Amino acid sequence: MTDQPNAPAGAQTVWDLPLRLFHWIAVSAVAVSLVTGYLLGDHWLFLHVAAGGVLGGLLAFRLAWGVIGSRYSRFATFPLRPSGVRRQIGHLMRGRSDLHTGHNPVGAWMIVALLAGLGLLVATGLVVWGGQEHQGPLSAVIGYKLGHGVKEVHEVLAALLLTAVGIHVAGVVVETVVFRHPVVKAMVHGRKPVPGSGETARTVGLTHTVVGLGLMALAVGAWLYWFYLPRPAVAPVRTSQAYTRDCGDCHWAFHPSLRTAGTWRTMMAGLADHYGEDASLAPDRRDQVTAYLVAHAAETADTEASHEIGRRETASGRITDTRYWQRRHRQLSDQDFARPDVGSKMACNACHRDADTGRFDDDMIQPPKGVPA
């Protein structure tokens, strides 16, 4: 499982299998993300997600496997004393790289950076998970606050990461291309040439490998299964036949989180002028729906369109007017929303399939086709 026809003659076995599957699925896994992070939508947040759950398990496995893995997977064997560091960068700048059998120091160092990266980035994507979306482990015991707060941590770290990234690609091009080190190739079949130093690399034995392959397999399974732990039911929103019946033979009738109790109130005091249009309703109607879209107004509910977009007054009560509305829907235009099968800017439920529930997750957005998402 190790011995490949392109290996280089006379090199021994450092990197097991397991480690090097680690390595190249976590290059995947970090390439999704980076992907769908900055150059997709939010519709791909699910993906998204998905990569961050695979990494996770692919850390927890990683820190398994440096305590019990083969000899150069495991920390214990990481040059990272500083003067091996300070040697390294001065034959650098001499124009010289050694060959080591494991990982060279800055290599090392760079390996811990990107681990403690992912770590943070991992554990920050689930705190914003949690409380940003109200999906994942911890949706029950964080709030949205937190969770849009740790966002622009999650974004900085990873903008750190990309930046790691750039500094170990190119560093693995010099050892390549410039010192002539079979460093990506060594990742590919898992032998390289040992030094001249009396050093030799142990042998990976079938078992070894079948227990790390097992492991890994439990590990990202374990972590994605809690990853993907059913989310706590949010309380539903009972539904008013008054509202749906006053409201909805016009438009669709908002979810009563995208607006205060103050601007229910002022809206349904002045239905005789409802935008243009009289929208008078019976006293008794007409306080019905009012109470109706109190007791579940934005402030009761902790959603991000609760707080992005509920909470955010504007001085024509209208919710399209929020900065957050327009940002998010600025790639439609008046064409998109006056489509038959979108029918204007207040059809919320034309492409958001959780709109009657409030939660207007970004997973849940499906414009009809031929409409950008």
Given for the second form:
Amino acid sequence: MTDQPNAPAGAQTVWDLPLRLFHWIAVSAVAVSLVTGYLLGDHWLFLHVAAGGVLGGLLAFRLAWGVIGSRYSRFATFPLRPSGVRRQIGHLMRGRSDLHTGHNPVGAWMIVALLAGLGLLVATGLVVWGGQEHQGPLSAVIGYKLGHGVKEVHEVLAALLLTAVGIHVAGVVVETVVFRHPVVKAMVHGRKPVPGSGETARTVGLTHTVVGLGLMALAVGAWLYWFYLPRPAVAPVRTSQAYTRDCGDCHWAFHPSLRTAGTWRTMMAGLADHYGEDASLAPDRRDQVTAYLVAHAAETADTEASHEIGRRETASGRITDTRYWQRRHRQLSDQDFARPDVGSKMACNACHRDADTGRFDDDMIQPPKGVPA
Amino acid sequence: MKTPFLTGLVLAALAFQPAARAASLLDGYADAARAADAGFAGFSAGRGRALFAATPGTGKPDTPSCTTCHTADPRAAGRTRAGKAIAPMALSVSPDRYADPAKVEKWFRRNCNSVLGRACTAREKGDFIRFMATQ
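Return the structure block for the form predicted together with the partner chain; the form predicted on its own was the one displayed.
Then the entire complex follows, led off by the chain already shown.
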């Protein structure tokens, strides 16, 4: 994969090895993020985020490499002038495409668009991950509402990126099939036939390979280190023992952040007829539990569950009557809930391994075998 | 009075602590039952069995009987309406079942009201535990 001393006559190494590696790792990471983002459920979020993490590091490398890389990797050599773009489009309209040693003008603009799009996707992804899931580098500084709002932006950008990727691939197919320019092979082994015969100077050296690979490893490593650095979890209190003792005999003791203070007060005042049963407590215990629930009610938390379920009051007081709960569990049948290892719709902790923390992270969903996630 | 059974219970009480506490709980209920009815002549496992299996129709519609949640077999695990497992009621299977008086009282208060629509008498509670001690 490195520079060939005996390259075929008229061919020249234009893409250095680090650039080619960048390209193909980025292709894989983009593929993973598109598949996990568009096709797979939320419990694949960890993989989506990992792909975004790799992309972030790769982009940092690419920006540096655009300044200090080998000749055709440098942004300064990108033929971005409008006159060149107009000329190339004019040629294409007449069914002609000149082979360029580096990027052609339209291709260069596509690289700019792809890099910018990916950068924005990584940035907005960090905001969504930090705000909506309270994970990652921005977990402590972005609120749920902001994260949730930026998710819309992230989705629009993803659609734009998907379109750009489609155009990029279409352009490559046209170049390869219609005009017989071996651009895909060039991105594999780095060599491209040199148009004309004047330019034969070597633009890629061993230094590029060594420095570039080191820089890429450093950039991706440092980025991922920052990305996954353990951070204090932004979470409401863990379910208390005293509360579990009094409420957890009949049903999983719901995390206090899943209902509002008002709902908890109403519920605790009506324990003598609690969903068809007498669930009364001695007055001192009842007051203790009520104080605990009110102190840690939905209004005090910033998790996705506290916003989408906890703050949504229902006439029955039931969590399962919230629209969000129903939407997120629509793939489950009554039989799934009735299984002995689940019990009922009240057994949040049967699948949500972090239910007692009130976080309900997507990647903590682990249904028993046979239950769809 | 079923003397051989009481002897057995005392022996069991010596054998393990929780059962001993269940026995002292029974003593308390016996005192209360005597106070309520001078003619009280001891607890009956048979009456306890009948209470456990009864469907009085005076409680809440979702809990017509003890057996709704505990199943008809005291040695089997039950299930709450919310789907959580309930340890078997029989003392032989759940030896520390009736060891904590506050807990026993909490559940009699809740469940008698749910099934019977009223509080249980001391005699009913004693009969119930006596029945569970024979299971």
